[in-house]
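Next up is one chain by itself, shown in structure tokens, the form predicted alone.
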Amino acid sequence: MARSDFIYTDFLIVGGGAAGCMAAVRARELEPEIDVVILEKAEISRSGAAGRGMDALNNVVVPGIATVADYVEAVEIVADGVFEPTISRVIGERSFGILQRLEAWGLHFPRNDRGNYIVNQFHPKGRFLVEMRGELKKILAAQAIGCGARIFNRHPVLELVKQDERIAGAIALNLDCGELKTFVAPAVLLAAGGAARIGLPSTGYLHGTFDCPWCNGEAHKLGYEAGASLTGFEYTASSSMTRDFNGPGLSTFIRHGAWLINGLGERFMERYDAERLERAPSGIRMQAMREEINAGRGPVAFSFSHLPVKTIQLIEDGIFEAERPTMRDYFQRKGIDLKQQPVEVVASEVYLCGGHGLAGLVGDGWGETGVPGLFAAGDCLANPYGFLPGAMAMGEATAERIVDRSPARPAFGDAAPRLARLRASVEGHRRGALGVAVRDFEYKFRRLVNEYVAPPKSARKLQRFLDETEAMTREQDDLPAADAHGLMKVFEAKAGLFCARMAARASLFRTESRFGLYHERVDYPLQDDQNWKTRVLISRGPDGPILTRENP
């Protein structure tokens, strides 16, 4: 292949979320010459997991108020001691840097009648929630382009390539024409989410997910081959959402002091131990919410109706017009007055997500894998409950990082005979010799995950699962794809099971129960300080996974 067809650059970035616009931004002002490569699957102004805003950033330490070692004692708390803390003592160091910086560029942060922000509880312990208002992304993606940094909308990457041990580019695919196009780069940072389609929502819809569902595990699955290590799959996060309406906001509902009830009327929270509480609140409070449907004291929602209006129209304010205006017209159908009538809430399907939980890429605190000039920010590193400023906090590291080694583009690396292979994978599924649709494969191995992956796990149902989809492993290579779109959609099928099936591993190897419902097994019901107060790390092998505990 000539020379021509690949595209070079110094800085490549995959996916253009929060993590992805603040790394380029950053990047450009520190060295103006550098040349900044985005790869967006979808469109730069609405992509990633806050594709439109959000109402509050969760994880700010706001001087006077909070301080970083707080803000870290509140994740260990949250992360049941299971967490490196290096990630998370940057992201509270630099939090509210990124505030100031989102302030100066247009966001909006309400304050309260003394002109401060407004900040409450959302962890366990201490404060670090801030209001906040505006279009984020959008003024994101501004910013991105503005700097200069190249964007390539709908370029989903399909692999990773290396030259010798280091990272070299990646290649990508070109949903316009259907082309696969070679980028090559001495430093890639992987910033594509985190994996929302692993578990089937009770809708059975596959895009119902509580997190975003365009995000389905790529980025675990493209570092994990090119040798970096995972962490935290064990941790299948599952969090309450509005019955038949997908995605996440009900963190404002809890903050601003709403009640949980059940179909008795009655609040259920009070009933457990306050101690589980506070040292593992989501996975107890999923955790209650089970208790009280099986006991036949369903269904379970949220009360407003005790709260001043001026509270209300503050919860109505963030989730309707920062975060999503769609929930204000399904309330409008549904007939919901929110100072009048509950709003009924379910449990997720389980997800893996390093931002909203554990699992991710196992990075420094810059971001950078064990591959050398492979980064990871946002969701689908594993920067314990990081949230949007986690995000945008290792985004900015990771540049900096970047540009202070000023690496030297590489030559082709082995992206010539990587490309060959991949063209004969892309001409396979357009034979598609299966004969199953992608969506029924999908659906499949979800449902799978649902009985036998999502807590209560044991190791029979864990086997079970790992055993009824190794056959799926060896037929996903010939899922049918009738077009370049349907091509990205085998790819995120095949993610998903990657991911799933590194759950269940996971799952399987920690023998103990941790993490409230997340990791819930039955057939291990106690919590082992001794043996397991470590992460889980997934290294890729000769022979396939290998899984240790970080400090046996």
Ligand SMILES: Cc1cc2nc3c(=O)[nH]c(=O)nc-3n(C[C@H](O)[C@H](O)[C@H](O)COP(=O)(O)OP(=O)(O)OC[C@H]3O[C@@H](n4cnc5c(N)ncnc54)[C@H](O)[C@@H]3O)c2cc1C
Given for the second form:
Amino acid sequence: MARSDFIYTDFLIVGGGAAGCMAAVRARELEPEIDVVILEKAEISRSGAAGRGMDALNNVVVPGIATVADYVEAVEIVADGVFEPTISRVIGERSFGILQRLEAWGLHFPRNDRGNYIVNQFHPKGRFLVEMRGELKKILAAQAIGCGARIFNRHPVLELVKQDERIAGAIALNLDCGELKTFVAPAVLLAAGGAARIGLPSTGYLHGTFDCPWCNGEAHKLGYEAGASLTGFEYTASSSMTRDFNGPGLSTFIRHGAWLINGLGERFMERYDAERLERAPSGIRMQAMREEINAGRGPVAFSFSHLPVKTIQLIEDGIFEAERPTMRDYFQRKGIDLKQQPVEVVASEVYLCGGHGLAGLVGDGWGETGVPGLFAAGDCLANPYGFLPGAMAMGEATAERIVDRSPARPAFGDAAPRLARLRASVEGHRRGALGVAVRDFEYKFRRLVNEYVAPPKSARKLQRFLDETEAMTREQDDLPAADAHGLMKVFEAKAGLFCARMAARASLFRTESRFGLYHERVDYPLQDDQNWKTRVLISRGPDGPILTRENP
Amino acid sequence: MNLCIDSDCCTGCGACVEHCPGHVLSMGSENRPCEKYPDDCWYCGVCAIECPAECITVIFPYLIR
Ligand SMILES: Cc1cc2nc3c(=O)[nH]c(=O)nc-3n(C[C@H](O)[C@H](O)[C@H](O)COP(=O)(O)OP(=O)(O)OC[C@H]3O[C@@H](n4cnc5c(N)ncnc54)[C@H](O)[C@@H]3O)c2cc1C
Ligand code: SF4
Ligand code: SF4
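Form predicted alone already given; the form predicted in complex with this ligand follows:
Complete assembly follows, chain above in first position.
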């Protein structure tokens, strides 16, 4: 293997979403000589969760309205005490700078009558959510391209490369020609988003999920296999989403004061969390919804009729214009007018996400994992409820750390044997001896997630899931892939199954109930702060995953 | 099918294909886009927004309609 077969860079970014773009920009503005490569699965201008748009920065510490300490406290409440405050502090400290940066780049942050940012409450405590308008992702991508980073679109990463204990690069699939390409770098940032396709959605479509369906836990799997730890996988999140469509709106509705009502028209959150009502931590809100439906008082819905017309217009402007115009088409199709009718919501499928949940790679205040040179930012990093500002703040932090260290370019480490292994694996998929469509394979394990991993949980169900999917972990290597697109889908499905099995293991390990609905164990119905107010860490051992408590 | 593409107004510029974040679309016969992988669609509407001729409407698949 010749050196010319490889592409060398100083800083390799896996995923050109919110975190990846910001990391590239920050690195190049600090050190114009640094070579930065972004490997992006799609086309960077519209890729990822924010591809269409977003109507708010969900967590900004706006001076005069909140402090960093208030923000860290709010996250601690949402995470039910199971969190490590360093990253939340970093996000809190950087969040307003991120807003100012975006504003300077042309994002619009509407002002109220007094000329101030519109800041609302979504978290159980404190106001951190700033209204935003404009083409966020296009602007971020333009900055990433403009800063001189080399962008490889249509290049999903399938494998990481190491040199001894250090990270040394990654191998990506060129979707246009089907070739594998190796990138060698002393520093790699995983920024490939969350894990959306874990449970099966009620939309009936595998990609009809709440979270961005093209981010499916590949970063979590890549990081773990390289030696990084995972945490929060027992936090099997779901959200209250518009029936059938599963579209966004939740935080928009709640921050502007929409009520959750049951089929009898009652504002039922009063029964479950009289103080915080709809702003209760989401696991409690989801538990309340489930109780209402199980008691025969469903369906449940968001109601807006008590709100001033001006507020409803702001909601519509947010979700229909800034975030997802197809939501307007959907509402029109269903004849829903927010001023008059409630919007029925259902529980979304289970997803695993470090940026709007707790499930991600473990990193320090710079996003560095336990593997030297390997960083994570955004939804694949455990940055509890960091949302967009968290992704961009940790992208910035990572870049600063890497520029500061300016490590030498490595030799190509174990790239050659890894590439050979990957080529053999790709050949296996081209032969496809299993003869089962990847769609069926994915449907099967996600159906099993709904049956055995989604709450209410029990040791019996969780173990059943692990037993039932054991054979699938061997079969997956013979899944057929007719073309490069099919190969990408196979790797996405494998990552999804990996994450689902980690969720089952972590859920088995935490022998208590916590996080409202998300970790409701019928065999351990009580919360046990003495033993379990700590993160569960998963690391790779010689015989499989090792689960530990961070503070035993 | 998730989209309605008006082939009369389509100029074949390929912007929808390029920008679709899920690689759902591909250029088909007569230089017109087609939904090559309709199962992978998120109904995000990026294709419709990126189309300079405004000839794409997201109509949603049957279970969502
Ligand atoms: C419907 C919805 C609405 C939201 N609304 C808001 C909001 O209003 N405000 C807010 O603050 N937050 C919001 N969020 C959260 C926010 O969007 C995310 O936290 C944020 O986008 C995470 O950034 P990221 O860079 O980690 O992931 P993304 O922005 O999703 O980027 C990940 C990138 O990685 C790429 N990728 C995936 N796999 C690979 C691979 N194997 N190789 C290479 N590239 C890969 C993807 O194509 C994508 O471009 C919302 C999320 C959703 C799903
Ligand atoms: S709606 Fe979104 S996912 Fe579907 S084809 Fe258009 S751009 Fe692609
Ligand atoms: S963007 Fe519009 S005009 Fe261009 S190819 Fe697609 S449908 Fe046709």
